[in-house]
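To begin, one chain is listed below as C-alpha cells, in the form predicted alone.
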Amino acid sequence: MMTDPSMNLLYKRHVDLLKNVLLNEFGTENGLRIAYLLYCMDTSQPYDLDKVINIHRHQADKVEALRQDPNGQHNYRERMFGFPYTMIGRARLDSLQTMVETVLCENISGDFLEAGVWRGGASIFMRAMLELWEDSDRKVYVADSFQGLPPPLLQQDENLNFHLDPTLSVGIDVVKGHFARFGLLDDRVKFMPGWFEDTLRASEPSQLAILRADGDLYKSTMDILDALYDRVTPGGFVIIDDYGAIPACRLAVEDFRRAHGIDQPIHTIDWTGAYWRA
C-alpha cells in the first residue's frame, strides 16, 4: 500500500513552497515593473529608474491589491506579466492538491490529463505530487495547442476573442523547458498538442481519476467532455476551471451535463473553478 506523506511537515512545506514558485508568489513585483515599462512604452514616456528598483514604494497600493488577491480574480495585465506559471490561483491549486491526495489515499484508477495548460504550471504540480507520492504507475497528459486559443466559431462564444490575445501563446518547447526546471520532464508526461477536437480522441490515455478542462469557450470546453468523460473513473474529479467566469463554458457544462444525464452535485473553488466526482 502506497504510503500517506501528507501528514509529514517536510511535506507540507515542500508542497507550499512549490505553490509559491508556480504562481509566482515570490515574484509579484516584477508583474508591475514590466508594466510600469510598457506602460512608458506605449505613452512614450522616459521610464524612472527608482520606479522600477523600487516598485513596492511607488505602487504600494498595487503590491497590496495583488498580495491580497490569491484566486488570481483581478489585476490581470500585473498578474500576467510576472510571468507565473499557472493563473489558476491559490484556492484551484489548493484545490488540486487535495484531489490528487484523495484519488492517492482512495486508489481511484487512472492517469491526469490537464485540457488546456498555458505554461504548464498545474500540470507540473500534479507530476510533482505523483513524485512526492512516490506512485511510479501514473502519467500525467498535457493536452495544449500550444499556439493560443482558436477564434470563436460557434454562436455560444461570440465576441470571445481569446485567440487575439498573444501572452495565451505558449510553444511546447517552452512548456516542456518548464517542466525540465522543476526536474520533471520524463516519460511520465505525456504532450498531446493540436486542437482539442483533433487529439483528445485518442485511444491514451484509456482511463482518468483527474480531469482538468480549461478551455475557455464553449466549444473548447465541450471537446473535452465528448472526448474523455467517459473515461473517468468513478470516484475522479472533474474540474472545469471557467466555470464561474465564462458563461460560454459554463452553458457547454449545463448542456453535457444535461444531455448525459449527469446529477452529481457541481461545487464550486472559488470565484471561477469548478468540480464534480464521477
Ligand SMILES: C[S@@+](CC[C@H](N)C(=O)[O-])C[C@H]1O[C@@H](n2cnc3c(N)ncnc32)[C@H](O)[C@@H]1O
Given for the second form:
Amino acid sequence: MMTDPSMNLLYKRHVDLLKNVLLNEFGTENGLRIAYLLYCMDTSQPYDLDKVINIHRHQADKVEALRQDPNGQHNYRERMFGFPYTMIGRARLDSLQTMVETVLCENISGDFLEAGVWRGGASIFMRAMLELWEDSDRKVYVADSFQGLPPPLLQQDENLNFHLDPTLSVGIDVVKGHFARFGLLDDRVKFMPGWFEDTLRASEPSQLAILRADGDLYKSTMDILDALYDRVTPGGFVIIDDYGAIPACRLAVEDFRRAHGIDQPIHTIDWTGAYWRA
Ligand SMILES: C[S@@+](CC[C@H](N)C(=O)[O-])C[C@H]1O[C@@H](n2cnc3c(N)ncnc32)[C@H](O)[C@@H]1O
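Other form of same protein, the form predicted together with the ligand, not the form predicted alone:
Below: every chain and molecule of the assembly, starting with the one above.
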C-alpha cells in the first residue's frame, strides 16, 4: 500500500515550488525583457539598459497583466519568451496534480501519457509526482513529433497554421535536457518521437491511468483518442487541453465521444482545459 504524502507540509511546499518553476512564475518579467530587446532590434533602436533591468517599473502594467493571468490565456508571446517548461498554466497544472493524486490514492492502474508535450513541463510534473509518491513501476510516456505541428490536412483544421509557428517546435534533445535538469531523465520516462498517427498504436503502453491530449488540431486530437482511448482504465482520466480554446479540437472530442457512445460528463478546468473519467 502506497503512503499518501499529500498532507505533509514539505510535500506541499515541494510541489508548489515545482509548479512555480515549471510555469516560470518566478521569472515572469524575463519574457517582457526579451520582447523589449527584440523590439529594439526589429526597429533598429539602441536598447536602454535601465529598461532591461527595471522592466517592472517601465512596463508595470504588462508585468501586472501577466501576473493576473496565471492560467495563460493572454500575452502568448511575452509568456513564451519567459521560457516556461509548460504553457498549460496554473489551473491545469493544479488539476493534473489532483488527477495524479487521485489515481495513486484510488489505485487506478496504468501508466501516464502526454501526447503533445512541447518543452515537456507537464510530463516532467507527472514524473516528479511519481517520485514523490515513491511509486516504483508506473511509467510516463512522452509523445511528440519534436518538430512542431503538422500542416492542417483536414477540412476541420482549415486555417490552423500552427506548423508555421517556430515557438511550437522543440527538439527531443531539448526536452530530454529539461527532464535531466530536474533529475528525472530515467528509464521510467519513455519517449515516443514521431507523428501521432505513426507512433501511438505501438503495443506499449498497454494501460493508461492518465491520458493527456494536447495536440491542438482536430486530426491530432482524433489520432490520440483513436489510438489510445481503449487503453484508459475505468476511472482513469482523459484530459483535453485545447477543448475550450480551439473549436476544431472540441469538435474532434465531440465526434469521438458520439461515435463511441461515451456519455461520462465533461468537466471544465479553466478557459480551455477539460477532462472526463473513463
Ligand atoms: C500546445 S503544444 C503542447 C503543450 C504542452 N503539453 C505543455 O505542457 O506546454 C502542442 C504539441 O503537440 C505536438 N503535436 C501536435 N500534433 C502532433 C502530431 N500529429 N504528431 C506529433 N506531435 C504533434 C507539437 O509538436 C507540440 O509540441
